[in-house]
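Just one chain follows, in the form predicted on its own, and it is written as structure tokens.
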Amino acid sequence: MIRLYHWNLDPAGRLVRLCLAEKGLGFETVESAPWSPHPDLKLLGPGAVAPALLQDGTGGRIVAVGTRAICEFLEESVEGQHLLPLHLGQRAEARRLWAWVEEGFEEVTDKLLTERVMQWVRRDRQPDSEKLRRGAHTLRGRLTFLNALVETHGFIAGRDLTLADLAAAAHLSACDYFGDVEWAAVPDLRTWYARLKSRPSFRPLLADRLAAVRPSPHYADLDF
């Protein structure tokens, strides 16, 4: 049995959900919002935060916290679909770009996505326009870089799907919920994202909804 503690619009949780689905693993989810962590998290280990994965089975109890620990654990323990290349050099490059995506989108999440979400959480507040402006500026730079990568390789780290692609798609999908991704400016990335959206692993993400906040009109559209 696999249990995932996550919040549905958190890019980190979305990456783990994509990884689990690509590996063909069934799992149950437990909601743990950033502003209201699930009380069971503290039982998993000191400082545990979502996303956190708990697996109970014949091999005992395994706890993995954070995208790196969870995705590397799944890559090492599950046979079949590889999300890191078998060639060591390509594997290192996929890890490098996976790290770049997660680190490079920290400011986007902090300034843009968090401001959008907190506006929803606290319905009575107005958004901080300066944070939104800085977050949007950072996002445009990240989009340009990712567009160059997929224009050259087809995927983020080469010719095959890797965790770098899933990480980028997880972050972009969360921003796209609010319509903050300027797809017209990055046509190659838009084509890449359409391919990612069409994968069965993506369907649960496209079904996510926030109460009283509709997603952008093209959010779940595979032909956007």
The other form holds:
There are 2 protein chains.
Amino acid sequence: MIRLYHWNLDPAGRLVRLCLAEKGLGFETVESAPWSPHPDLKLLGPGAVAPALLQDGTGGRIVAVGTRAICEFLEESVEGQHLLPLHLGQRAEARRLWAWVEEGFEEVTDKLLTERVMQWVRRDRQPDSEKLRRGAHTLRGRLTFLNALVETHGFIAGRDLTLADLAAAAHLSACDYFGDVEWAAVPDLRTWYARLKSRPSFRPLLADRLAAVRPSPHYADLDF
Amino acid sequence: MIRLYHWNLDPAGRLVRLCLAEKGLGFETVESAPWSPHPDLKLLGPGAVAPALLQDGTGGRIVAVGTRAICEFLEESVEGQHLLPLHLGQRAEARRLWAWVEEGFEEVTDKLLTERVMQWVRRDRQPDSEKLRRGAHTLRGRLTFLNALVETHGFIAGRDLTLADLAAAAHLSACDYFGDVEWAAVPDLRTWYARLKSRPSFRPLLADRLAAVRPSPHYADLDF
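The form predicted on its own done, now the form predicted together with another copy of the chain:
Now the complete complex, all chains and molecules, led by this one.
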């Protein structure tokens, strides 16, 4: 039995949900929003924040917190669909770009996504337009880099789907909910994202809805 | 044959050097400073930055860039000293705290360490005292958290040395070069660091010197 503490539009939680679904694992979810963490999290480890995964099995309980711990744990313990290539050099490249995505999108999450979400959480709050502007600028740079990668190889770290693709798709999908991704400027990335979106693992993410904030018109459109 | 592109006081390069030494691997080093990256790096992958590792062996060439790719590659491919526990739950905890260290020290590196280093690179430049102050404040918070972890377990992620310890020691040692770690406030962490410092893998780091900037008096002192 697997339980996942996460929040719908958190890119880190989205990566874990994609990873679990690609591995064909069923799981129950418990909501833990960044501004109101679930009280269980404190018990899982000092400083633990969502996403956090609990697995109870014959070998006892496994607790894994954070994308690095969770995705590597699933890759090590679950047979089936590989999300890291078997060749050591290709594995290294997939991990490099997975790390690049997580580090490179930190500022986008901090400036752009968090600002959009907090505007929704506290309705009376005005968004910080300077933050939004800087977040959007950073996002454009990241999109250009990712577009060049998928133009060369088809996927981000080579010719196969890896955790680098799922991480990038997790981040972009959250920004796309608010219509912040300028797809027209990055046609190869758009093609790549259309392929990712069509995977069964993506369906639950496309069904996510915030109360009173509709997603951008093309958010769940597979042919956007 | 292993070649490492790195810069002496970069915490990421320090983690890789510690990891290689703990694994008992010999390697040659090539300097690549953040403000003047070695031209080879461009050839290793789009957007590649130090630390970067090249291994030529019977199986061909492996290129691994960044701490996540390099340390996981070494852990997967080299027998001997484990730097991640074998038990899946303990591995997850080690990876969680390794990631916590790398994310949690980003601001310390950005505000405090980079400011110290750039002051050395461009001698005519005045340090930004507000940045230094905020970096020092963040560092104090990180020290308190790490102190609580080692007080409980002896090492950061449990009772054994893991990549989480090497990552924390890599970051702290770079700050310690400039005397920025207030060891007196964190006695358990100080004991832990004294043990880390005494490991043979640490010796090359303690011998690092910047021209014209002496390290803090206790930097290389094992009994500080």
